[in-house]
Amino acid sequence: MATATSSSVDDGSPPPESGYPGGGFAVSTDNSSRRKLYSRLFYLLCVLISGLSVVVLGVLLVSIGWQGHSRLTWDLLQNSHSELNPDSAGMWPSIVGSIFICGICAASALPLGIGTAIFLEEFKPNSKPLRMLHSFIQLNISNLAGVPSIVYGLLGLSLFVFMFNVFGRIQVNESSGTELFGVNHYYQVLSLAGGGHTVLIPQEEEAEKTIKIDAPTQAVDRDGQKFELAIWDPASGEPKPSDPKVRERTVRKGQGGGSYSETKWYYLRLPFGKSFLAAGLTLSLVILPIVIIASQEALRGVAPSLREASFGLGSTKWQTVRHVSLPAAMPGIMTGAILAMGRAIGEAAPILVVLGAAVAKNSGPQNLMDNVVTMPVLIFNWAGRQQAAYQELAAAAIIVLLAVLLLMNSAAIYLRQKMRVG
């Protein structure tokens, strides 16, 4: 038996269900080439911003490479910095500055800040009191990624430099605060033996910052040995003892001597002082919100399913965070992590707040509590002479950092691939 059907045929007109009677599909197409257009229109607006940008950084590579190609030489990377020969000043101990800074603000930072990601993103609260705790938590450190490096100068200044005055203000040439471990004091006294050979006599009371020597005393040498310090008097009559290794332990009655510290590299004081220990924990500060927001995200982009698919096996959420969620996230996760270092390491505001502006120093941190120079400030300080050889240093430093940059989102970019692969 047949059955009659229906079929509609496209013909190009307008359904009769759409509204557009008559010449109303003109107008539908009208509207979508002028919408056609003004997607070109902004596809043209994008590429020229694109472009402008491109080429911007392109003249500012060309110009800083132009300038300082002369400086890029091993002296650049072995030398310290030199007032009286710009021509042979170089960077290293700024090089090592800033790995040691950058060592602390990822050593403090990293753990913290992805701690704190696992903790709002995987243990949220049921409760209404508890759920408005944890928006305000987030809320302020969406905020914070956005407030200048400089406010975070400050607040490590206030917080690591002087920690509030609570141990005692920073005085110049003297040890201030709370010293807890690392140091030992002494009197420094020169011996018979001359040519500036000194011996170590423990110092007792360290308000007291000069000693004279009138009797035989305790002291050690430098090797930290002890043994009896004897005393030579002029007015009594009796020779100079002759032998060396008695003068060496033998001083002058009336011998006077200042105090000197000797200092491990594990000395730690409180306040910490103008110390990279405290630059590097004011950087921490830095990029502490960029850790924490990079790490929530890449925690969110874990699938539902794969929790509760270990859900499902009876893991407890702990067992899930740990074995399915972190290992999930991680490439996520490092990526943020070496790009926030990244913005660490170019980082000068809090570094000239925390540390100060100088860069005369040869050799890399001795202690935790020792000052040092970084590339950011090195530059600073070079960029701002009027010297031609100090502006083509500048230039040559700016090229060492930015390959720095470039290895490090390198080393991101290869991480991120490897543990996806993985």
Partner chain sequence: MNRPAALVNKKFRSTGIGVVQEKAMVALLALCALLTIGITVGIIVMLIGESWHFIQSKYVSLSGFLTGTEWTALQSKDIEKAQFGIWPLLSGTLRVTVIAMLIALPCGLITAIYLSEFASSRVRAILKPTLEVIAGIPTVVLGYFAVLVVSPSLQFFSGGGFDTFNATSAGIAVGILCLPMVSSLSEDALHAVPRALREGAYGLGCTPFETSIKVVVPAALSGIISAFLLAFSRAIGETMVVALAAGTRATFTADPREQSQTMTGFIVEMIKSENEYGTVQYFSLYAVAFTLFVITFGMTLVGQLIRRRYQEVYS
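Give me the form predicted together with the partner chain now, not the form predicted alone.
Just the single chain follows, nothing else.
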């Protein structure tokens, strides 16, 4: 047994960089051969356990691919979620929703994060209280990186969705809160032309949900032109107007109309409610610490001599940052930013808190205050259902999501290669 172990130690070549002296000179006592055996076993354990992660990744990819490959069709990419017909359900609205939310997230988190990183790395103060504040901010950022994303979701719910109820609460299916711009409220009244042709009457009092037309009033058409709305009273015995132009602008006396609001894409109200704007801003809180830490590391990697040369030419601190440090650190910052966006695309918990778990949506967002579905939320919804059809759909959607992430990661690697300085 002793010979077997010592031979196994001798012919097993230890890793070259470890500086292991080799078996040739070791004194062959029981003790040393046992120690060598331990070492050998430990090495095997290392290989086994490290290999385990490769195996796990392989099992994960294969099992999901096996479960979802039959649903990887164009239907999946083009259709939307369907409660009745899982066989033709798809994820197009969620793809659009993810893109929009990540756009908002990038537009808000990246400038803030990079700005903070520049402040922390390039403007280190000298006085003692400011230095303490500086290290406090640093500690705080490290801690924020450890806060669970669902807590950020709750912060987003209070801060962006309800805005601490300062502007009034958002009600379901009602225009509420403080509306700033991009919306017109109307009553919708059926005109005499029939066939669902409607006339819009501007809404003055928002609390009044319906009206009854008894007298001629001002109305607008679809192009926003104002005109006088005529009344036709069947009881008076007058014949119904025959000219289609007139009929479009005439309604029956006593006709009722419900409220209807028309929103432009830039419709904005406070608080934001369950909108993709709120969700994007919440996600930006989640990835802000990641962006800051990555940008700080990139800035730390810029050679001090570059900055000193810039100062030597008479640049101010900000000019040095703007023209020397920032361009030199850009590849690192971009890589960190893309990895953070990858995190944002895959994040479900905060969006679930902010937007709720509903997935019935046929299109992407129509205006800034519109609700959306994102890919992880859709996957969560589908994966939580019992029917096999939805389970397969979830697997197929996961394949699409992983493909998007893979694409982003390759973009990060490409950028890192391409923008490397020197």
